[in-house]
Every structure is written in structure tokens, then in C-alpha cells.
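What follows is one chain in C-alpha cells, specifically the form predicted alone.
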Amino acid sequence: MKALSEMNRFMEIFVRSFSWICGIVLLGSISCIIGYLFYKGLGTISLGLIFGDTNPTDALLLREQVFDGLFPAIFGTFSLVILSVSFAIPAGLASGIYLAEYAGRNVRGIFGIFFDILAGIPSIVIGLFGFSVAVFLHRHLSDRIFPCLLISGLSLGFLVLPYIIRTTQVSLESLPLETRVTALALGATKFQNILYVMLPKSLPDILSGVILAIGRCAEDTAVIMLTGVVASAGVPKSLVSHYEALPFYIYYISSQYTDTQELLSGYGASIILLIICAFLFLIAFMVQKGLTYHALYRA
């Protein structure tokens, strides 16, 4: 009995030892990729790099284009979260709640394993789809279809929709019964105990999967490649015109850079980057904590 006992304390000691030893190890990797970027990068980063000789304020009220700097990316990077999140969070939401609440065993299995597998699909393949509907709809359609903004957009919102119906459908099916009964049993529909008790609990939980969506959708390089993203191209007029992005940026310089100064200018659109994520999750932050009251304990 005190083998078994010292047994058991060992393992305890050892597993809080692994656990603190892996916190360690991924914190200081990721203060290390962070450290070394804003090393790199910080001293590159000033209003020529975001608006070249452009002045700035003709440049934000869109007056002037801007083709020596990084402004029609940052521009592009925004549109692109946006354009993308619009047309994921409506269709993740209402496919969450179907499986969550409406579909029966059967079909909650079979688009569970579904999402799963679109989850798993390789970003390139999911650009790849996006291209060859850019192509059959140039040629079936329009020919002034071609891969623009908003293919690249719906293509990033395809690509990160089995998150939120997942974090969607989990978030109200792990919901305790007592929450999920008491406006049924006052005599509330189904629909309205979802509009106005389980949704509202939930929202936490599926707000968190739209953050790692806007994360995604900020940082991926391997869609916007095939459905529209070009070197230079300015700020886009219209949802189907070509546009920059911040994530292609970072890729073109890394990989056709000529001289030291414009690899570091590289590093510089990185830490911009970086930033608008930390801005975009603050946002969304801040969204999820206003909801959450309005939702939940404003009268």
C-alpha cells in the first residue's frame, strides 16, 4: 500500500514537472520567433515602409495609391479577414446549431466526419478549388471573372468553416441539461431556447472559434496564392479586382529579395502583421465580452 502510494506521488511530481517543463519550452520558443522578428524587424518599420512617398493622409482617405510601401497589403490583409468572417460565421453558426439541436444520430455522424475531413484539407487544395471556380466562372459566366478578392475571400471562409461549426456545435452540446430544459419547461419554443438561452451561454465558446478563424484567415499564404493575390497591385476597387496581402508580402520578399535592406523590410511586414492579428483578436475580445453582457445581464 505505501509502494503503491509513492508510486502514485512520483507520477504526480512527474507529470506537473513534464507539464511545467512543456509551458516553459513553448513559451520560450515563442519569445524566441518573437524576440528574433522584432530584432530583425523593428528598426525597418516607420511611415515609409507602410506608405512610401505617398503622403499618408491622401493614402487612408484614398486619394493616392500607394506603391512603394505597405499600405495596399495592410488594406488588402483587413479586406480579406473581413470578406472571409462575413460569410463563415453565418454559415458555421447555423450549421452548429442544425447538428447540434435539429439533426438526428445519422446525419449528426456522417457531417461530422464531413467537417472533420474538410477540416484536415490542406490549405493548398482548398486554393486550388478556389482557382478552378475562378476559371469555370470566367469562362461560363463572365469573362471579366478572374481570381480576384473575393474568390480568395469565400475560399479563406470554406477554409475555416468546419471551426466554427465545430466549436459551435461542441459549445452547445456541452451546455448542462438544467440550462437546456428551463425556458422549455416555462413553456418558450425550441427556436426561442436557442435564440435566447443556449446561444447566449455559448457564446464564449463560439466566439473563441471565430478568433482562431480570424487568425487563419490572416495568416495564409497558400490560398490567396491561387485565387488573386499579386506583388503589386495597390488598393483593391472591387471585390473582383486583384489585391495585396501582407502574408504574400512576407513570402515574395523572403523568397526574391535583392539586398539586405529589403529582406529586413520583410521582417518589418511580419511584426505589422503581428499586429493586426493582436488588433483583430482584440476586437473580437472585446465583441465576445460585450455580447456576453448584453446577452446574459442586461435587462
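Numbering follows the first chain given and starts at 1. Since the structure is predicted, the reported quantities are computational estimates derived from the model, not experimental observations. First, how it differs from the form predicted in complex with the partner chain.
- Split into two rigid parts for the change between the two forms, the chain puts Arg16 and Ala73 in opposite parts.
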The other form holds:
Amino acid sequence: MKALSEMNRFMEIFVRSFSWICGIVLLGSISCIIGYLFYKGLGTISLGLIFGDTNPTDALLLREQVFDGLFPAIFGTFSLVILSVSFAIPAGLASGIYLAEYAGRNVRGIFGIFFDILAGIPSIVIGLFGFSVAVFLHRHLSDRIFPCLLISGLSLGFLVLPYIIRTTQVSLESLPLETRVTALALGATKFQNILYVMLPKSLPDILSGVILAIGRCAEDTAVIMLTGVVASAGVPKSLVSHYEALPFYIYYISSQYTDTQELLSGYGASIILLIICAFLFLIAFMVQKGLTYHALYRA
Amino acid sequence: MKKGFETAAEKMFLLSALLSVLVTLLILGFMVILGLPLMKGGHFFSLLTQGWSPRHDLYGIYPMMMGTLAIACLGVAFAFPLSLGCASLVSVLAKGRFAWFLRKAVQMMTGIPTVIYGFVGIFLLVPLIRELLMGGSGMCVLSASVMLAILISPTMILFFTDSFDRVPKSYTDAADALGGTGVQKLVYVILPCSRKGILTGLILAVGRAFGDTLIALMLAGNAIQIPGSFSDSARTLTAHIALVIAADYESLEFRSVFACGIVLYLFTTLTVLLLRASENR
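Could you give the coordinates for the form predicted in complex with the partner chain, as opposed to the form predicted alone above?
Below is the whole assembly, all chains and molecules, this chain first.
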């Protein structure tokens, strides 16, 4: 009996201290990473970092190109996000609705496996796909097609498509039965029920999924690396031109910097990207908590 | 009229679902077609076991597979106990505000861009490891796997805490009523009950570790060799794709990236099927 309690005491101490050490190691390393970034880069954050010597208003209205600032990269990242999401949201919503409301049990299972695979494919392989499509089109359709903004946007769209499908499907499926059948009992058709009752009800969940998908588009580097991002291109002129993007800029600087000034701008770019992603994360969190309920569908 | 609209809507939904499935298949299809010249006559498997030596016309991806295996396994080996400890802390052992804070911090960590882990890794972790190992460039398997562990831990922790929290309350209440301590509750009730969730989280983390590009690309040094120790430089399949793509796309060297892609794709499929199997058991 004594030996048993001895062992229990030992286990008690061991498990408890092990868990606390793990917690401290994790929190410590993440504070080191973020603290180091801010320690090194906070001083560089200024309008000059983003716009260089150009007048900010002129740059924002695209009247003048920015040559020594991060503006083209930030602009590129935003265009990428808009392109990919405007493709992935309709496709993802529709597929999610089909899976949740129309598909039979077997179809749902089989399609589900495919979407899980799509969600698990490493982003560099999606990038490779985008690149192969560009090469294919270049050979067979027009030799003016190269990896470009449009191809990157589409590839990123494929990358986040499964997230949006899954969020839509899960949030529709988790609606309570009363919500599902009331409108149907009142004579609404299936489609009306989905459009006017179920989608609005699950909007906060879907929206927070979409915002997380946006964050994924903004931070991904591997896809765009293979599909047309370059270190300096200025603000993209069209959908089929090269472009810059924040995460690639950070990657590029980390291996190719020539002086401290460039390296510092890399720290600055990292902080900006981190803030964008944290901001998106916060919005997604608030949406899910229903804090934006009023703004979204009561007005 | 109304009926027609209903069917049209359903057809539209079906169509986009089918298109999404098609994309999944096309990704594999494109890689197989473009990688075909290298694989003619059943060469695919020899490609997986051969070394890399362009001078002797050898474009095997065996060293890269070993690099991926070393970095991913080591990363998971670091991350798994770390995540298990943190998850226990979040859902059982820590109380009140600190548990809440830790959970929020972990959730926030999942949103940190990978490239930032890589960037800070180069300037903070690599010099540290270089000092520690006393020699070399510091760009090695160890640096990459430590950073990878920090990258994959948050997702794993969230999975673990989810499955810990799903243990029926009557079970944990029974442990409390018997006078069990938090640790006893954890070890004898919660952990055995959430074996399945732990397995799911682990498989997902392994998939994530195999598929990550940037950490290995930025921190592992990218030398094409089979890593023999922690301090050796290595190149992963993902980094290989990123590095070779710049070459012209008719060369045989270039074709090897499709072999890497196919291996990664098949590995993903295997992970997904394993997950399904573990969930349905």
C-alpha cells in the first residue's frame, strides 16, 4: 500500500511538472519568436517602409509606382486574396450545400474523402499543379500565357476550397431540427429553405471559416512561389502579369539580402504580415462569437 | 416553373461539388502526365530508391525522401510530448484564467504565417544551434525539426484538448467523487478515453510535417544527401520541388519534381484513409 502511494506521489509530481514545463516551453518559444521580430523590426515600421519616397495618396490611387517600399507586395497580396476568395467562396458554398443537403450517404462519404485529400495536399504540390497548368496552356493554347497573378489566385483558391466546403457543410449539418423543418412545413421549397433560413442561420460559422481561409491565402508562400510571384515587379498591371507578395518578399529577403537596410525591411514586412493575419484571426473569432450579429443579418 | 428552378439549383450545387472532386483528381493527373517520360517502363519505383547524380543521369529522389522522413519524424517526436503536456495543462491541470489564456494563445499561434517562423528561425534559431553544435552552418535537420515542432504543435494541442473535453462529464465527475487528483483523473480516465482523438491529432500532425515546405527550405540547408546526424544538412521533397522549378522544364532533372509531387500526393491520400479508418474503428 505504501509503495503504491509512493508511486502515485511520484506520478503526481512528474505529470504535473512535465505539463507545466511543456506549457512554459511553448509560450516561451512563441514569445521569443514574436518578441524578437518586434525588437528588431518595430523601429522600421513607418509610412516610408510601405511607400518609399512616393506620396502615399498617389501610390494608393495607383498614379505613381512605388519602387523602394512594400506597397506593391501588399497590393499583390490583397489582389491574390480577392481573386482566390472570389473563386473559392461560390464553389465552396455550393459544394458544401450539396454535401450537407442533397447528397446521399454514400456520395457524401466518397466526396468527403476527396475533399479531405484536397485539404491535406501540401501547398507546394498545389503550386506545382498551378505551374503545370500554366505550362500546359502555354504549349497548347497560347504562348503568351505564363505563370501569373491569375494562375496564383486560382491555385490559392484550390488550396482554401476544402476549408470553405467543410465549414459550410458542418455548419449546415449542425443546425437543429426545428430550424430545418419550420419553413418546409410552412410550404417553402427546399431551395427557399436553404437560401432564406439555413444559410442566414449558419452565416457566422461560414463567415469565420471564410476569414480563416483569407488568412491562409495571405500567408501562403509555397503556392505563389511556383506560380508567378517575383521579387520586384511593381503593382501588377493585369491579371496575366507578374506580381509581388508579402510572404514571398519575406522569404526572398531572408536568403538574398545585401545590406542591413534590406534585412530590416524584411523584419518590417514580417510584422505587417503578422498584424494582417492576427487581425483576420480576431475578426473570425468575433464573428464566431456572434459579436457582429447585428451588423450581419439583423439590419 | 418553380420545380424547374429547384432542379436547376440542385444541378448547380452538384456541378460545383463534382468540379471540386475533379480538381483533386486533376492535380494527380497533371503530375503523372508531365512526369511520365521519367517513369516509362516501370521506372517510378527505381526512382524512389535511386540516389541523385545528374552527371550519371541519375535523378532518384531517395535522398529527399530520407530528408523529409528525418525532419518530419524528428519534428513530430519533439511536438507530440510537448502537445500532450500543453493539452493536459489547458484542459485539466491549469485552472481559470491561465488555462483560458493558454488556450487563446495556442489558437492564435495557428494563425501565425509559416514564413515568419522560417524568417525568425534563420536569424534566431540557426545561430543558436550553430553555437550549440559547435560547427557547421547551423542550417541542419535539428534546426528545421525544432521549428517544425513549434509550427505543428498548436494544431495538435487543439485536437487533443477537443478530445479531452469530449470525455463525458459523468466519467470525470466519478473520478472527482472518488477523491482522485487532477493528475489521476488525467492519467486513468481522460487519456484512455481520448485515445482515438490523440491518434487523429497525431496523424494530422504527421501529414502537416511531411507537407511543410518553407521551414525545411529555409532552415535545413538543402544539400542533397541522406542525413546521417542531427547536424547534417538535408533537402526535403517539398524543398526540392521549390528549388528545381526554376530550371527549364524539358530537362530530366525537372521531371523529378513530379515524382516528388506524386509521392507527397500519395502520402496525403494514405493519411486521409488512415484517419478514416481510425475514426470508424
